[in-house]
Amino acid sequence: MKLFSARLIKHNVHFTRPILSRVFYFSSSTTITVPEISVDYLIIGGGVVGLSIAERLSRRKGKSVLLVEKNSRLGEETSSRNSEVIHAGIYYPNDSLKTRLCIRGKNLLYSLLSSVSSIPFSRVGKWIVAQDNEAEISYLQNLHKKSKEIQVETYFLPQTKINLIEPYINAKEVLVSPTTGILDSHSLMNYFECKLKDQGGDIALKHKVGNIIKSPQGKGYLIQIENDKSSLFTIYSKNVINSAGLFSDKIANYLLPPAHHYKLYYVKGHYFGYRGVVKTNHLIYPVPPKNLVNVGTHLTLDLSGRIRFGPDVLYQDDPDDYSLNDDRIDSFADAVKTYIPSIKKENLYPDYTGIRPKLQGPGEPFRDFIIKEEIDHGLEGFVNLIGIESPGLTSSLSIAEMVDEILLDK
């Protein structure tokens, strides 16, 4: 027990009593003998949808709930590093789970940050800004209509407010999304990790997933836990959640057939900061590419006003690179000044780089988030989070929502 804190002790979490009878063995040919932990409910990756499921199990009285992170401080990956906006939810195809999870998320996330103070935000509204193109000005029509369809509040603005409004922008149409907004993604990850522990349920951070199988018992899964220090030990749980982000199709992966396999594709996004004076009130908004790889090249706020510019996209093979390339400035500066003609160059200066899990690969069509359970493979209770990227930051209360549902009664 002194791999975890003493809250494991103190909560539900305890040794188990030896439910196997027999040394059983790990696909990597590593021998364990009987699991120093059991808890009903596993949840792996601590970013904010980890977090957010682990809290909305937590709640559940008399269950014990343990989510472990490899990383030594929680939403240190995808969630800590992106544009940390509340999206309307009108992107993506009508039926899709991002059409569905973003708008419901939205709704349920307002509502929790109208009810406490611990989580800055702010509805500032987007504009998605079409040049003088008929395929954008195009696009723009049939996106307020698509949001009429799903009833996500748009409308057009006037030629003659635009500059009145936001002088430095050029756009020829503007489509406002009102119910667009900004927050900090670390207030809600910690407001989440609180609400966690009060509920009695544990985190262990610097607690890497080795290896799952099935356990012997039929029930249930044996999970192979890796700490800080090199110790392995085996961790019993009726229910597994895999939201391991970057990471999570090769979590997946431990457990399902070599024919139905998951393959998370690696793009780097990087963000510039700007030096110069160009002030907007609103995020501003081009229109994406046409398979929604990513919505653009955007400006958006953070919550001292500060202005950056980003993601691009760039796919790459490791997904622990974040190292920031000077080379993409160019490009930069020519995507911003089609909607900011005034940008200087010299003025951008790199920020940061997020990694986003994609299922697309380079010039894929649109693929839409996976949320199952794997009960088609007998693999009960067992429940895999594949592609969680954009608006997973917008979605993670409904996602979380979801995950509870698929584990009614488990």
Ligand SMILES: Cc1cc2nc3c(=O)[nH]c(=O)nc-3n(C[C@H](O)[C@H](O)[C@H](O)COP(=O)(O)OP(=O)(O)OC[C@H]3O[C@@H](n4cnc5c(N)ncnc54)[C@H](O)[C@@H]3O)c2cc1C
The other form holds:
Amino acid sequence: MKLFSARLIKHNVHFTRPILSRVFYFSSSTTITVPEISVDYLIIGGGVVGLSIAERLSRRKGKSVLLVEKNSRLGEETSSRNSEVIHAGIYYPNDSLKTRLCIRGKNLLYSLLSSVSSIPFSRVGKWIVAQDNEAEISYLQNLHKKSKEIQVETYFLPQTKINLIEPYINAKEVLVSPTTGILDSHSLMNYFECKLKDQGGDIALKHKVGNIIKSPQGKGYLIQIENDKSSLFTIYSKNVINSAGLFSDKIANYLLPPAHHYKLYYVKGHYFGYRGVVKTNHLIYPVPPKNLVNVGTHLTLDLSGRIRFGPDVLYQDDPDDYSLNDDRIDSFADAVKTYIPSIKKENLYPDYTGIRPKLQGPGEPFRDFIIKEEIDHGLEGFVNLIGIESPGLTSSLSIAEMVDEILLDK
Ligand SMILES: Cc1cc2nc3c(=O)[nH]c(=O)nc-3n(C[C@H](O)[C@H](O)[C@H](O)COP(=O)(O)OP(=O)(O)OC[C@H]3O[C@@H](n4cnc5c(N)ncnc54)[C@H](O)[C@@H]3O)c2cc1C
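Having seen the form predicted on its own, could you give me the form predicted in complex with the named molecule?
Expanding to the full complex; the earlier chain stays at the top.
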């Protein structure tokens, strides 16, 4: 314990409590140094998914869990730059992980939200609106049929009711998804963080993973960590869960053979707020593009009823570029005008951006989440989560459940 205390002070590790674990000593021919801390589960990334996984694994008695996050606060990247929508799970191929985990995640989330009072949410419901256009109307009919197949409730609104309920909305047909909702994602992350700490798990902020190798002693991994003072030290972990969002491909590629490297694309979405008189009580989504690169530039509400529009789609090279391009205001106004004709471009104002970690390159077809232990490459206990874009927030609890199952006896 003395060794720990000394190193913790030196490295300014923000552990919530000292980790009572074994310390491994052995030499390594790489730049990775002698490990000073040993844990059973190391989770890389303190977004909503990493936090949910860490919380889940920390329920295991007698096992140590450490989450490392490179930023000075949790959830500063994709997890706090999204639409905060609890998705119903109706858009993706029926047999995809996105469908399965979204539906399961939504159910787990609603049952959590109704049992705790600390996470604001609202089951507002969503309208998917088709214009007087055969392709859009047939899309809604197919979506309704598909929803039935996967047992997610949707129904068509009688046309006479559309403008009675939502006077600002222009639509020929409306498919209602009553299980869609919104939540406060920061409160959800805060909930995971508190539970993780209560259950004995640890969090190290400002700690960036810079390399990983297999432990020369056989089982487990040596993880090189860089802290905010740029000093390096090494952690040994029996299992490593890579939940590093936009950087998860880089983390995975430290260990995978080059022929099996992952590649993520960074796809920015802009959001614009609205200061005009438009009011709606539902989330309003247009019919999405065919390749599902997103679910359309939609209208979302926050929990105070404030309207925002977004996100659009912009492939870019830099995973850290959150700049908001005002030029996009014209294309936004055009996209939104189709379902809210009274929208005025001058009332739109730049709000924020988020970046999707996408496996799908420009013009390519749908890609599913990748959540797998890399056993095929001899990497037992190394679990990668790649391409965790939407509906990752909705699926955070079911993804954690899946990772828990993958690591059942580990
Ligand atoms: C525009 C947009 C809208 C969306 N809307 C919705 C929605 O309405 N509903 C929904 O369900 N989902 C939505 N999503 C998806 C959802 O936001 C994500 O799936 C979810 O936030 C992913 O969480 P995460 O923990 O995997 O990733 P992140 O939140 O990105 O967390 C990863 C963390 O890893 C850390 N990290 C990276 N590299 C390292 C390293 N080397 N060492 C240590 N730490 C590291 C990062 O700093 C980061 O904090 C949306 C996404 C976007 C971009």
